[in-house]
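Just the one chain here, the form predicted on its own, laid out as structure tokens.
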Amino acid sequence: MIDDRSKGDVARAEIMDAARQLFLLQGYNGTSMRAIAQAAGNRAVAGLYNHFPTKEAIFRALIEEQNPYGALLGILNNAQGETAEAYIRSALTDILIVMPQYYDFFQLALIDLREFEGRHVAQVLSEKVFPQVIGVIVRLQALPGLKPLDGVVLVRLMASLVVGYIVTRNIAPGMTFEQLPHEVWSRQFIDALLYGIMDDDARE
């Protein structure tokens, strides 16, 4: 396969890949431009500045260019269902398969939250994600079966489920969550979101 990228594009990609690995291993403050240059093929530090003016610019590029939001929006737009329940189940089933593949990004998002008060992720969300999510929520609210619920609350509920699923899947002892296959875990999480966790007879 022929790589049509220019040398500059290849260098930029190598710098970003090296920086991503170092940020994840050593943290943002523990990673220097010199370390990135060395990990990116023993480049001269001055060469990095031909592509990025600062270390933060590299980090910002990672958040902007290597996030999972394109895949997420694709799933939301392609999910099927004639009812709100069917649509949510369809969307979340696929999301819980795809999003764990982006665990590195969630780690970068935590770095962004800690080091930059989340401003880089927030910018991507406000500029590229939320405008499209609004359309998805309008579509969902038009389907039968959904309680009157503010769209923002619904988005946060679904996001909380997905993030919680991914984080606990990666940090808990393997034997704990390997007792059930992914399909079963996914179904139980989605059922809990759709129906709650209280038995009908126990609800006040």
Given for the second form:
Number of protein chains: 2
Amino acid sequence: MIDDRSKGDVARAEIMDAARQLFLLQGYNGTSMRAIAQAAGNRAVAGLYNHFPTKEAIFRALIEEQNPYGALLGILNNAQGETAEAYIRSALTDILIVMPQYYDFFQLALIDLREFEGRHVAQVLSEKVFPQVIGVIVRLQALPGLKPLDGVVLVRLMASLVVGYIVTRNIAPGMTFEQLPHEVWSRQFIDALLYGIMDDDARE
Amino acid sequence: MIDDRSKGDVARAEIMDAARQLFLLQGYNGTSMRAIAQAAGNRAVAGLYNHFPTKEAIFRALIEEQNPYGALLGILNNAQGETAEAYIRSALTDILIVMPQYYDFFQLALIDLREFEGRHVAQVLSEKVFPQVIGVIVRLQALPGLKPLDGVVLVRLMASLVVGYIVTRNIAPGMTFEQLPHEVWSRQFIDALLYGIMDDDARE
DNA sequence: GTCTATAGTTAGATAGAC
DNA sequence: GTCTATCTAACTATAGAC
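Next, give the form predicted in complex with the DNA, keeping in mind that what was shown is the form predicted on its own.
Starting with the chain above, the whole complex follows.
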């Protein structure tokens, strides 16, 4: 066999792929099991129930298996730097490249927030992400150069930077945000986080 | 009459109020016209169609009539300050207090993004908000103290700050973000935007 | 402008043959 | 594991009396 996955695994993957596309296009309640079955290789609706007990189970599987947390933690753990500035520049530069590639997931997370009060995302976040992020922050604060900020402040500021970057990139209708290339925007955002937007000799 | 609104206006308001609550709780496709009619004073479904031609028209009316743009522009136009720092502190302090009060609207905007590709929000943004914001930025850049940043960079940084603040406040499940009071968080965010997170004498 | 009643459609999920 | 056929419930929207 060319593909060593079982027939069932292939079907499962096709169903999830079709469901993801339709959820993103039409929302959760706007997507019917019929539509998913048809998009997943013209299957019969009943066949879907061999792989997932309910429609919600398909959605939950998407959140659990296609999230960017592994990539995010990989970047945080592998970023190099002898100073806090070098580490943050290295990590955020990569994060601002990689996270927007998971825009589909962020859209699914918004659906989760609306349709399920965020419970699927929250479970993965609290189980897999937060514990590891704490360790990263401790290591970051041991590097020289940071203002004496509370760790939780540091986490929220960096998370806000990434979230704000992604949201403003996709929300502004026909705005000029796309006229500058990503590298310029990334640099501007990181510089602003590190040193702010005020002139140095204007400090009051 | 105690209320000088016509009977029709009262019904319209009740319908919109019920629809908003249900859209926020259950999403757009998850909310039926039946449920709206029942929540709006146990009305008959057919009565809704005297006030709105379709279900989408109810949603559009919510976006158009309950958005925070008037409040936002009011703050930007009324903020005082002889320097850029004073103006930004004044404006952002107010914005970070007022905008989270419109969290319901942001949630409706997310629904718009998912169900209607953001077309209702984008229309209001491009017609009413962007033209006025340009004027504010020009005035801000005439004040002393700013680094020589492109106006569009300034807009996106400030928008990201506000969006990131609101999103991280409501997404993190049971996280410690609520353990510090709003005033502290607001101050931390504004300070970070103005002067960054690096120690002054650590600049490389 | 409100109601009752209902038309016409589509939803999620299941039964049972293969 | 896949299919055809179907159940029951819910949906948006309309007709027509008051």
